[in-house]
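Heads up, the chain below is alone and in the form predicted alone; it's given as structure tokens.
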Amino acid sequence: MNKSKRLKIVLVGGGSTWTPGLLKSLCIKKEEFPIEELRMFDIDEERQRQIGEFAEILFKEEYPEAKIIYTINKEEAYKDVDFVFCQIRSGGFEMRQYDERIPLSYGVVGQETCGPGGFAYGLRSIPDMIEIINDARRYAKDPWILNYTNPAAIVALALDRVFPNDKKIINMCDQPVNLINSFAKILDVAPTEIIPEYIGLNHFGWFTKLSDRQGKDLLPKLRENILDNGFAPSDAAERDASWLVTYGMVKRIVSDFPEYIPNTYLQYYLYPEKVVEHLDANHTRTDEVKEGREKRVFEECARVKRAGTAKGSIIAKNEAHADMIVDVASSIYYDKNQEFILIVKNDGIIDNFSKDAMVECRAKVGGAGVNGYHFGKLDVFMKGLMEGQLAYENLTVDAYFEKSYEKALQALTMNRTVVDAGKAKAILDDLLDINKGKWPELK
């Protein structure tokens, strides 16, 4: 790739409420990642129009040298692009509400990426992501695919089967970055001063070491502070209530399992019954998002359009997920080999775990793709949990490609949020009914 040229990128899922943060990051980081064109592509024309109009105003003020295009046409979106940023929500909020409510009706965790909700979302996301990559490769010359689409673990496994050893597909999640930002606030250091060691599957992992640039172990101080004062996101004032509860559970996990600092999502697998107590099937996270972030972002887009300026806009701010995807792209483009926590094929990273697993770990990324750092051996507890979760993920992907009802039932029975085969079958049958036309026909 010619390092002197400015790039063409497409943002798939351009109508997302997370797009304004990415737009701002591109503006702030234009010297680090120079673009000629930003294209936004979405199947929802009205959402894309509103975000697109906001983008035009923001870029006119902050990035006039970059061209903005928003479209629902595939060829216009992908033609000759260098990078594809993916942040789609297959099925939208309409299906997300069923992903959450159906499991809860059986007393099982209802969450968009974990448990039966993540299973349902995964079977919808797999074909959409395969289509995106095929379309991108049809209209552009081997572009980089940087994927944020959830559930990332299932999507990554499926893509590895369809596009084996494809070094230009990068799967990522911003939750480890969000957690490092929270650690930094507690420890009163810059996030860039923290060197983490992280291992697991996506939304199913642990920080096993934290040190500063001088090699000082930061984990004991962080653990003590969490046990004394609890845990909250670094941007707590801007988070919806359910996220504060989610972060708050970290204290419970550290109290019971103090050796490592967990990813917040582990609460759904370690304490499913307690989590269900705090969830309301009549008002789920979907409702909270629609009433909060969704409403706030689109109202602000309309206000910016009326005002004709994005200056001072509450949504024109870079966020952790946005900074991460731009920084990863920049590290690839300039072959910086910077370090991130990314999802990569195991193949020797963890000695005592399946080499075909897609694990989340500390890695460096550059022009040759992602290379994860060797971790060593998992302890018995971590290995046992991860083996069960990986079996669930593999069975879910098997169910999709084999169109197998039996594999789908096995997957949900394996999942720690369900366990009971009778509940698994009842939930699966309800999800099958509501996902007709969106899932493969399971036999």
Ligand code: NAD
Given for the second form:
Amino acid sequence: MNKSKRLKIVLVGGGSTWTPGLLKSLCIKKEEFPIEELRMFDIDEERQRQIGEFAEILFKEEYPEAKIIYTINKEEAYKDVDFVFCQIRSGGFEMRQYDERIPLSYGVVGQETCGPGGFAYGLRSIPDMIEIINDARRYAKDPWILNYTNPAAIVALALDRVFPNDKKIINMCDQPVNLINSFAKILDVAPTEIIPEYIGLNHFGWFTKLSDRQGKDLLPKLRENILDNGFAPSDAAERDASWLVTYGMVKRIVSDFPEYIPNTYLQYYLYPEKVVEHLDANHTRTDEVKEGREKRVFEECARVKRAGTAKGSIIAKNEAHADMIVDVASSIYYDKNQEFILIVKNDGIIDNFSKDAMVECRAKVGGAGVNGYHFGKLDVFMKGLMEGQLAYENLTVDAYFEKSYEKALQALTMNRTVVDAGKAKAILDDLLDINKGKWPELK
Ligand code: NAD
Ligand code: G6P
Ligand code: MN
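Switching from the form predicted alone: structure of the form predicted together with the ligand?
Complete assembly follows, chain above in first position.
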């Protein structure tokens, strides 16, 4: 890429609740990642319009040198872009609600990305993500595709089957960064002073070391602190109740399995029964998001439009989620070789694990894409858990491409949140019904 040129980027899922934060991050980081044109693309015209109008006001005030376009037209969206930032929700919150409620009605974890909910969502996200990549490459010359769309583990595996070893497709998750920010607050250091070692699958991993700049491992001190005082997110004041419960579970995991610091998502696999006790099938995370984040974002877009200014807007704020995607893009474009925790093909990172797995680990990012650091060997407990989870992920992707009911049933039976094949079948049949036309026809 010609480094003096300013970039054209498109946000796919431009009507996402995360878009305002991303817009703000682009404004703050205009020196590190200068854009000429920001496009936003969504299939929902009304959602896109509301966020698009907010974007126009924000950019007029903070980034007047960048042109803004929002559209539901693919050619207009993708033409000649350098980067595609993607965060879509296939099926919307309407389907997320079923993903959560159906498993819960059988006493099984109902969650966006874990268990049967993540499975159902995965089968909807796969075709949409394949289409987005094909569209982007039809209208632009080999753009970078930075993807947040969930379930990122399933999406990453499926995309690797269709676009094998494609270095320009990068799948990512912000939860490791959210956790590092929380560790930093507890340890009273800047997040940039923590050099993490992390290993796992997406939403299924552990911090194995947290070094300071002098090489001292801060993990023992953090563990002690968590055991004494519990665990909360760095932005606890802004979090919904269910996220505080989730972060709180880290103490339980660390007290039972003290060696490493877990990703919060491990709670669903290690204590599914305890988690189900906390969940309410009549008021799931979808309800909480609709009453909270989604309502806040769209009401605020309308208020900003009426006021004619985005100055001081509560949604035009810096978020770890947004900073991460802009920082990854900047590290690629300027070949900075910065370190992130990202999803990447194993191939030599973990010695005793399938080389085709898409693992999440510490990696360097530069002009040639993501380069994961060698980790070494997994211990028996981690390996056993990850083998089971990877089998579930692979069977899910097989079920999609082979349109196989049997593989789908095997996948759900493999999943630690389900285990019982009878329950797996009942849940699968209900999910099949509700996803008619949105899933491939499983036979
Ligand atoms: P949302 O429903 O508010 O936004 C998603 C937007 O995508 C909607 O406006 C919808 O109309 C649009 N959309 C759906 N299908 C599309 C398609 N095929 N093409 C273009 N646009 C499409 O959801 P949200 O809560 O803002 O989350 C958005 C996505 O980001 C979800 O997949 C979520 O899981 C993901 N996410 C991932 C991480 C991560 O760690 N990887 C973090 C945060 C959010
Ligand atoms: C974390 C996870 C994401 C997830 C997000 C929001 O950041 O890493 O994968 O999508 O939380 O979840 P929510 O339940 O708030 O929509
Ligand atoms: Mn995530």
